[in-house]
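Here's a solo chain for you in structure tokens, the form predicted alone.
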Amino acid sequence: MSNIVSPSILSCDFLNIEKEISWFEKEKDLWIHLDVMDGHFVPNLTFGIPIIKQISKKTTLPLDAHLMVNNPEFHMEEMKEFGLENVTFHLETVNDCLSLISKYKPFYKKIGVSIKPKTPLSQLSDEILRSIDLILVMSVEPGFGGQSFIEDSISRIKDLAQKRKSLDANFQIQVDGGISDSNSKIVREAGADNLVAGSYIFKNHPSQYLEKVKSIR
């Protein structure tokens, strides 16, 4: 499996976003994580489709869009020509998860599904887990950066890792929320192979960004 770090630009300096992203250009196994919030599914409002389109023109790094929105199909339709590495929508926002995955598989390198901390893992059917490329485990309530890691997330990651093994599936386990050097080791040991970090990376001086990335590998 992978050993990816995904800096979330939700925590970067938005007035200098192109320069912020440029610090990571030569780093391997790194995705740029794009938190798209609509102010409805989650209380916060961030950036949307036009900003992502511009970012896609300014970097060669893999872009990873996390759709915290009530209408993920609209966003997936509008962004399907942007060359994104991965797009993730929330299980809680759709009635027919498998149909949405099937419809957009031809347009995205990877498609993922995300679950909120209180969403039972039982809602992820074997069919869904076999169909996706990534499962995003939210280890905080989605909507705002800088929250503390929910410790119960470790058991959820372990359960998904075991399920992946039993199904002989290949989905990545991505974890988002409160990731830092203090918990990255135990999160990876539980089975995660893709860690999203925002404030932990971007709260420092730019010269320390890559050092922070390496500290959670």
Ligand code: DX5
Given for the second form:
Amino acid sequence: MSNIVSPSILSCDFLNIEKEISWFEKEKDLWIHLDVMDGHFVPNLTFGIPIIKQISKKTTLPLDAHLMVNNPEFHMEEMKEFGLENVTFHLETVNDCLSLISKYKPFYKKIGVSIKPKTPLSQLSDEILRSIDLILVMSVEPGFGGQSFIEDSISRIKDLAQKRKSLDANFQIQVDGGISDSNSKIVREAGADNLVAGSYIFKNHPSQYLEKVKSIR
Ligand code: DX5
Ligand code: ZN
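Moving on from the form predicted alone, please list the structure of the form predicted together with the named molecule.
Every chain and every other molecule in the complex is listed next, the one we just looked at coming first.
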């Protein structure tokens, strides 16, 4: 099992993204989480392809794109040469999840699928779970940083960890939304191996960012 922390730059100083990312440059097992929102799948709007392209040229840290967009194939096509560590799209946005995964498998190190808090886990077929590298369990409704962790997510993480075992699959379980030092332990114990945290890390002075990362490992 991995022990990855993925700071979400959704809560960073957008006018200084390069500097904000640079604080993590030497940290191992750390991905930079990039929340792409289109104002349709979620009400909010963030950044997209040109910004991610520029970020990919400025850092050696693994980049993790979380696509909260209605048409993820467009982004996956446009970003396929960026060298991303992982790209995650939402199960709720696609009709044929498996063919999207197989189409883009050659271009990405990892491909993930995300599910919103109210989407039944039963919508993730065994075939999907066998073909992905990561499942992103949303522990808040996607769209905004700074929301409270939905407690029901713990049982969903446990169910997925159980499923991973029974299928002998090796997808990472990433959890995103409301993560802090008050819940990271229970989330990891439930089976998560990759925690996204936005406001918990970035609401502090940059000199404390790494300390905050360590506190949720
Ligand atoms: C929400 C995003 C999250 C967000 C998490 O839709 O997917 O990545 O940045 O923010 P916090 O950690 O503040 O809940
Ligand atoms: Zn996210």
